[in-house]
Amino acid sequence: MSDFIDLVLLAMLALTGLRIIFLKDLFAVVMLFGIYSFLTALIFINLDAVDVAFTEAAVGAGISTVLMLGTLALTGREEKESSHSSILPLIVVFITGAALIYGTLDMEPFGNPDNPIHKHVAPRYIEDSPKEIGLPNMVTSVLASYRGFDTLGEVVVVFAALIAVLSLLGVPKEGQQKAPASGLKSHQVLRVVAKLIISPIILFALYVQFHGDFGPGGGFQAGVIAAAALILYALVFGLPNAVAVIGPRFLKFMAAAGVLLYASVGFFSMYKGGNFLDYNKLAADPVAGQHYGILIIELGVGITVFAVMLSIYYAFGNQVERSNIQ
């Protein structure tokens, strides 16, 4: 049954993708980009990757969606007709598509119990972590605590996003908003029910964030859920208003205050005199170290991501109203 539905949402992933590469409205693609982070969410699912789920629904078809929207909002609803030959790319796409594919030919068959990873890697997380770091979710122990430093290097890639889309388009400054807060006025209904849900909908973010350790969830996912209860906030009553809530300069701040507060951790670990991000010296019980270095620095993820997310919604937000403006 399961080989069934996984063949199923394969399916249905390739004539969504399928259909994406012939359509012109650029409106209907984005829409059925978010059809394709859904999907791939399910099949994560049936794969029994809940965490890996989680963040592409979060970010793939929510925040993702969103800010394609708002590019198109800049650059208009229809393609483009290309004056130049689409032969050139083809054989381009052709010949790295082979390449791929001959590079998969001497990897091991999937789900084969006899897989090097199966044992060696593997059996050493499932054996050693309930020990070494104590978490139910060993997900969350393999990316923060095992691969803490691999992790932090994700954060600062994201943090860097947000430098790039600052520097090319620039974000509102609080007192400089002239134009009038744009919103959805005419339509109580969203109005009432925007009310309603954000406020658990940023409930939920915390729970995501503090939950973590123990079941699906984490720093990024939670990052993107209140970036997303900001961003709902903002297309309902107006970014000017969105922005008086949370100003531009604040999550600035915020964004590269996460990312030290988690390289923090692995400093105040060197003074103690272990190595970088090693959580055993933050406490006399290395267990209990493992538990303040795992939460300090999913703090410090949740942090940097729902500030970069929400500052780069400013910035095309920012864009779309000088436009209609002008």
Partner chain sequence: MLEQHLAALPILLPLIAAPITLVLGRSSFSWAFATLISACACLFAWQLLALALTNGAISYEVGGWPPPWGIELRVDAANAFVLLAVSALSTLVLLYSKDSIEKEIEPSKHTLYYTAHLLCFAGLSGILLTGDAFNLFVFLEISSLATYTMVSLASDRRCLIAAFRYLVMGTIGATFILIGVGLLYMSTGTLNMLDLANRIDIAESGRTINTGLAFIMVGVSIKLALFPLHMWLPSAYTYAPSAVTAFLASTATKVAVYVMIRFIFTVFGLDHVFGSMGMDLILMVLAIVAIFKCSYKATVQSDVKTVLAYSSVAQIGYMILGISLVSATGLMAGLIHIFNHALMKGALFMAVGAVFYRVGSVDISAFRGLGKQMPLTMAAFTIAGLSIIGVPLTVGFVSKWYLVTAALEQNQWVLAALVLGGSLLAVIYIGRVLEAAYFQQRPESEKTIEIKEVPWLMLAPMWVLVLANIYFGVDTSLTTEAASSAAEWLFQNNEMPLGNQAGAE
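Residue numbers count along the first chain shown, from 1. This is a predicted model, so every value here is computed, not measured. Superpose the two forms; the largest set of C-alphas matching within 1.5 Å is the rigid core. First, how it differs from the form predicted together with the partner chain.
With a cut-off of 2 Å and the rigid core superposed, residue 107 has a Cα displacement that reaches or exceeds the cut-off between these two forms.
In place of the form predicted on its own, output the structure of the form predicted together with the partner chain.
There are no partners or other molecules in what follows, just the one chain.
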């Protein structure tokens, strides 16, 4: 049954992908990408990757699509006919694809538990991490502890994206006079609904943040969800109002603080005589140490991701408002 669902979803993905190639209406292209991303999230659930599905839905179908739509608002929605030939790209793609198909010929059967991939490193994560780390969610254990250095890198990548967007687009000024056209304030229904759901979203973000040890979720997803709540606020009540709630300068501090919080756990374990990010050294009992370590670094991740996602939205939103005024 699960294989059948998998096949159907993959076929739908293939159709979506092909449609994107030929469409010239960019709004439709972006919407199809959102669908593509959602279908991917469904496949991830079907393949037992719940954490990844959660993130893909929040990021691919959520943040990426919103940013793409924001860009389209500034650049126009029609793709023009291109003049260059499409033979050479087709050959390149064909060769690359053929190489990959050739590579699959020696692959072990899909889903077989005896595949080498499941044999060498992974068994320790599955068998020992509940004892060594003390968390039921193995993905969180591997993400935050065994491969905590990757996750630090990931937070820094997000931070680097902030630097790039700030330098390219700048941020809205605080205390700007309120643009009359800003937001969807005239829509009474939207205002009421938004007011009703913003606080539950933030509550949900906190739940995802602190429940990631036990179920799917964690700092990254929580940060994105919390940012989504404020993005909703900005959409309905206008960017200047959102900026008045949390200003871009404060977000910049938050983004830096999250990275530093994460790293400070590493430095503290160095101070305690361990290696960088060795949470075992944080408390007398190694498992308790792991627990503290993961709690704090996930918080660092959540803070940085929230601040960066919101800042990036501010930067794009500000551009859109500026072009609306002109």
